[in-house]
Amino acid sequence: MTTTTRGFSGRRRARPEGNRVPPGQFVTDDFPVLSAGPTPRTPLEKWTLALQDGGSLAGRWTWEEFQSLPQTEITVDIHCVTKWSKLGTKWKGVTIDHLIEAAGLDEPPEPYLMAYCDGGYTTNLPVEDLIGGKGMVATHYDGEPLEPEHGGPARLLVPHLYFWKSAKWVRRLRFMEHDEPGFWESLGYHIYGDPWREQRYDGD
């Protein structure tokens, strides 16, 4: 079941000048919540994040260990496939580059990655869209710990793609030799999800 919170329709405001908002989007000051199921609430003492190379474990971090990794703060615009965009959002977390380095890998071992989350959600991504500072595992939003409704304690953040690719409650990242669909992709959403090309659904 898909659940939403009040504000999903958003308080719309005029599309700003310039090129910050992809076609078909409206800007909102709200932060709507859209999830494929109930909100998991994992105690931090039981939380871990794993990095896999295929079926082999490349790295695993407890919450305390994860917090000791290099932290990065970014300000980015985000764009949901349901057509809202939120500008100037502020996040803090660990970049995928730093995770790869912390696992002792010189470079990503495979060209694709699947994210696995509490609640059974998955989404696929090209590794090229995660490295070079383009992706992170975020733990803070707007200076505060990430709330469970927004994916806390940790979510994937890939702001240049539609926001379903920024998987909530992420717990495992697995490198793959070949691309394969995740949860929404297997139900007809686009395999890549570029908001600037309006890649919302398969065939777009």
Given for the second form:
Amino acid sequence: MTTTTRGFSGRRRARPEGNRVPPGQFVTDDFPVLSAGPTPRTPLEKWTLALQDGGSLAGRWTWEEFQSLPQTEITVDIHCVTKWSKLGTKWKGVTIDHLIEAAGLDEPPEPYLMAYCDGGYTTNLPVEDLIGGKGMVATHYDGEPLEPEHGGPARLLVPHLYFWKSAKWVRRLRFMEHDEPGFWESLGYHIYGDPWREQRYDGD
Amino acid sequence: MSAEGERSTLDGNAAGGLLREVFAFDATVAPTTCVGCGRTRPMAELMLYAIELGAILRCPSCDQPVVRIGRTSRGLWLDLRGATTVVAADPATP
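What would the structure be for the form predicted together with its partner chain, given that what you showed me was the form predicted alone?
Zooming out: every chain and molecule, the one shown earlier first.
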């Protein structure tokens, strides 16, 4: 059965009422595409999503199995480190909470997580920024299946952090004991990436 | 002899001349070996993906990122872990 829930919300921070645009950002109606490589096109019949606890497999879902997990719809603002923000974007997917539950885990086994993607992209996140409805694996944008250019068939969505953390073409999520830098984080970008604190680069 | 005794008394400053020779090379012609597939080609023959965040040079044989450059407010970050070796032209060799 597919259930649809609402009420997914990012980390709330003290900021001027009604101000939805973080410092240094401008609002765009476009949806710019930034990719550090060719666009992978994994056929759905070959697609799987794996959840790993360190080196051991905690859960793995085929596309069909993934669709049968509880589906959540959200409307959120997104903020790219290249300074564009897009307001009111609509997504559908499976929250990390539901993935953890579907893997039979009572709670996240480690405090950090690395996302691995087709094409070799990676990004690191604290688990607390993914649970409690703060992160999902999204498969639909604006009511349609997510296009490959935007990370389809499935991308990570963590809207309260800069959008490089919302890794496109995600295939594997690995819990880890210690934080490690991912693809851009190891090239001078901030390890955490909070747009409200303008954490663009290492040292910000 | 103890490990302590084998330690060099010189620091990297003493390699300044050599480092200047190595890092003054024209990277586009430098033979560069991909860590993914082991193939060697000049950097000019890698595939460039340049976006505002930085530039990624990928191996045309296996898509491995070989040279990665992050463009930040604090400089250009170079990551060569995708290259096993980069051969700089030796100015002393004709």
